[in-house]
Each structure stands twice: as structure tokens, then as C-alpha cells.
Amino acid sequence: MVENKVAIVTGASRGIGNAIAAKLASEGYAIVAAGTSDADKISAKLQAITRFGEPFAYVRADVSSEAGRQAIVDCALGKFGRIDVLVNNAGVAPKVRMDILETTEESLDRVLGINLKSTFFLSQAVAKVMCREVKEIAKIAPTIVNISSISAYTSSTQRAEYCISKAAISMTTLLFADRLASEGINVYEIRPGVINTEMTSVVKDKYDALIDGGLTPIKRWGQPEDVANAVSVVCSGLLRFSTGEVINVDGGFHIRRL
């Protein structure tokens, strides 16, 4: 078993997940980074994590499948012997934005499978490990962090699948927080707003105009590092009397203004 705390981060090959994994590595965590890309094709992204010299493993896995999720858990335990933190970050938008009256079953299944199903069942699998660890490892304080979105409560009728998946992640967070509190495991939801990633690059002009027009009190795009900093806070141990909490990383978007 390594002396480092160990964090699993899904969707760690790019964007928000990559920034989260790098941030935790900079703080001394051993990282199990999960993604769907071949490691050779994302070597620069992985270097952003490994440059801190902490123990590291990359798992190419489909988090929407049981086999993929088990491979991630097996890697963490096989290489490092423990799991202190799980960050459920992996997520996709619909391949094609379409009116809710035209949304297909195939698209709904894909988005829910990756965004929601992976969050629920990977949390379930890791929570079982964490429940054992609390009894076996002194002073361990396991934490699960779910990355949702302002789309959890904001209507976008051109991508209903995405909104539904993120709203469900919010309830998943509450359910696991409730169930795991007595086990000494805290669960949090980080709710990003408009973040500068590949996913939002296709609507850059739209959001540039909205932000300039006052969409958010803090008038700038969010960066992946903003989300990573929030994850760092909830994993720090400073919020152990809080669980099921939502941390908004949205430039103040959630503030209702007249």
C-alpha cells in the first residue's frame, strides 16, 4: 500500500478532469486517471499529471460498462492498495443538439449511460471499498465528488438528455451522502457553469456574448482549474462536518437578479 492518499479521477484525459487530476497530484495524491483515449495519443495531457512525480496509473476504460468500472477499481487497489477519493467527472454532451420533441432514445441512453450510470455504479463500487477502509486504515477520511453542471437546474431544450443526466447526478449525490454519512464517507457535488473546455468550444461565440451581456456577475469564462480548486477544497478535510453539499463554480450564475 502506498503512503500517498489515492484519488480516482474519471474523464481525466482532458478538460476539467485533467485539471482535477493535476491539482490533486500537485498536493501529493497518487492518481488513477481513467479515460477512453489511447495513452500514447494523450501523452501531453498525462504529463500534466505525472510531472509532479507522484504515483500514477492510467486506465483506458468505458465507465458506462460494468467491466470498465471494475477495471478502474481493480487498478487502484492492485497498484496502490487503497482509495481515498473518487471524482466522478466523466461526461458527454449529445452528439447532435436537437429539439426535445426530436430527442432519440439512442442519444438519451448514451448520455445517461456515461453521465449518470457511471456516476451511480462507480460510486457504489468504490463506496463498498471505502466502507472497509474506514475500519482498516487509521485516520482515513474517504470522499466522493460528483461533477454535475448548472444544467442540473437550467433548461436547455436542445440538449434535454444532458440536463436530465446532470439533475439526476444531483440526487445521486444526496442519496449517497445520506447513506454513507454514518460510514464516515462524505459526498459532494461540484456544479460548474460555463467552463472553457472542448465541449463548450463549439458555442464560444454564443457564450462570449452572453457573458459580456451580464449572464454571470463574474464576467469571464470559468477555467478547468477553477473546478479543480473546488475539488481540492472538499478533499482537504476542512469540510468534514458538511456532506451532500453543492459547490457552485459558475461565476455567480446561480444568483437570481432583477
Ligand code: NAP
Contents of the next structure:
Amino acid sequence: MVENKVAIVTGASRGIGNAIAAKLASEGYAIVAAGTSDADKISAKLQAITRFGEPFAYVRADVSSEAGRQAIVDCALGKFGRIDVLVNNAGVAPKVRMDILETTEESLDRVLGINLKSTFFLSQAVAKVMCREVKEIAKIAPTIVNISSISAYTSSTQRAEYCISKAAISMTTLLFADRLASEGINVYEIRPGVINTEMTSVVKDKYDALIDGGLTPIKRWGQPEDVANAVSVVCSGLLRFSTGEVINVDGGFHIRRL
Ligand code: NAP
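Please move on to the form predicted together with this ligand, as the form predicted alone is already shown.
Next comes the full complex, this chain leading.
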């Protein structure tokens, strides 16, 4: 077993997940990074994580499949022997934005499979490992972090399946937080707003204009590092009497204003 704490971060091949993995590596975590990309094609992104010299493994795995999720857990246990942190970050927007009256079953299945089913069943698989660990490893404080979105409570009728997946991640967080509290495992939801990544690059002009026009009290794009810092805080061990908490990382978007 490695001496480091071990964190699994899904969707770590770019964007928010890459920043989260790099932040946790900078704090001394061994990292299991997962994504569907070929490792050769994302070497620069992986280097952002490995530059801190901590133990590292990349698993090419689709989190919407049972086999993919099992490969991630097997890698963490096989290579490092323990799991302290799971960050369910991998997520997709619909391939095509479509009015809710036209949304297809195929798109709904795809988005729910990658965003929601992965979060639910990877949490389930990792929680079982963590339940054993709290009995076997002294002072371990296992933590599960789910990356949702302001779309958990904000309607976008052009991407209903995304909003539904994120709302369901909020309930998934509460359910696991409730079930796992007595096991000594804390569960948190991080709720990002508009963050500058590939996912939002297709709507950059729209969001530039909205932010300029006052969409958020803090008038700037969020950066992947803003989300990574929030993950670092909930994994710090300083919030152990809080579970099921939501941390908004949204420039104040959630504040109702008159
Ligand atoms: P991104 O740049 O598009 O990155 C998405 C990540 O998810 C990539 O690393 C991708 O890796 C991985 N991924 C996608 N499908 C996967 C699958 N089936 N199995 C495993 N990994 C998969 O998006 P992002 O902006 O960083 O978003 C990260 C998370 O934050 C998502 O859950 C998103 O919904 C949420 N979020 C983003 C924003 C925003 O404004 N950007 C706001 C709120 C919430 P591969 O390409 O290698 O598969």
C-alpha cells in the first residue's frame, strides 16, 4: 500500500477534472485519473498532474459502463491499495442542443448514463471499499465529491437531459451522505457555474455577453482551478461535521436579486 492518500478523479483528461487531479497531486495525493481518451493524445494534460512527482495511474475507461467503473476501482486498489477520495467529475453535455419537445431517447440515455449512472454506481462501488477501509486503516477519513452544476436547479429547455442529470446528482449526494455518515464517510456536492473549459467553448460568446451584462455578482468566468480549490477544501478534513453539503462555485449566480 502506498503511503500517500489516494484520490480517484474521473474525467481528469482535461478541464475541471484535470485541475482537480493536479490540485490533489500538489497536496501529495496519489492520483488515479480516468477518461476515455488515449493517454498518448493527452500527455500534456497528464503531465500537469504528474509534475508533482506523486504516484499516478491513468485508466482509459468509460464511466457509463460497469466494466469501465470496475477497471477504475481495480486500478486504484491494485496499484495503490487504498481509496481515500472519489471525485465524480466526468460529464457531458448533449451532443446537440435540442428543444425539450424534440429531445431524443438516445440523447437522454447517453447523458444520464455518463453523468448520473456513473456517479451513482461508482460511488456505490467505492463506498463498499471505503466501508472496509475505515475498519482497517487508522485515521482514514474517506470522502466522495460529486461535481454537479447550477443546472441542477436552473432550467435550460435546450438541454433538459443535462439539467435532469445534474438535479439527480444532487439527490444522489444526499442519499449517499445519509447512508454513509454512520460509516465515517463524508459526501459533498460541488456546484460549478460558468467555467472556462472545452465544454463551454461552444457557447463562449453567449456567456461573455451574459457575464458582461451582470449574470453573476462576481463578473468573470470561473476557472477550473476555482472548482479544484473547492474540492481541496472538502477533502482537507476540516469539514468532518458537515456532510451532504453543497458548495456553490458560481460567482454568486445562485443569489436571487432584485
Ligand atoms: P470537459 O472539458 O468537456 O471535460 C469532460 C471530462 O469528462 C473529460 O475529461 C472527458 O474525458 C470526461 N468524460 C466524458 N465522458 C466520459 C466517459 N464516458 N467516461 C469517462 N470520462 C468521460 O468538461 P468540464 O467543463 O471540465 O466538465 C467537468 C464536469 O463539470 C462535468 O461533470 C460538467 O457537467 C461539470 N460542469 C461544468 C461546467 C462548465 O461550465 N464547464 C459547469 C458546471 C458543471 P475524455 O474526453 O477523455 O473521455
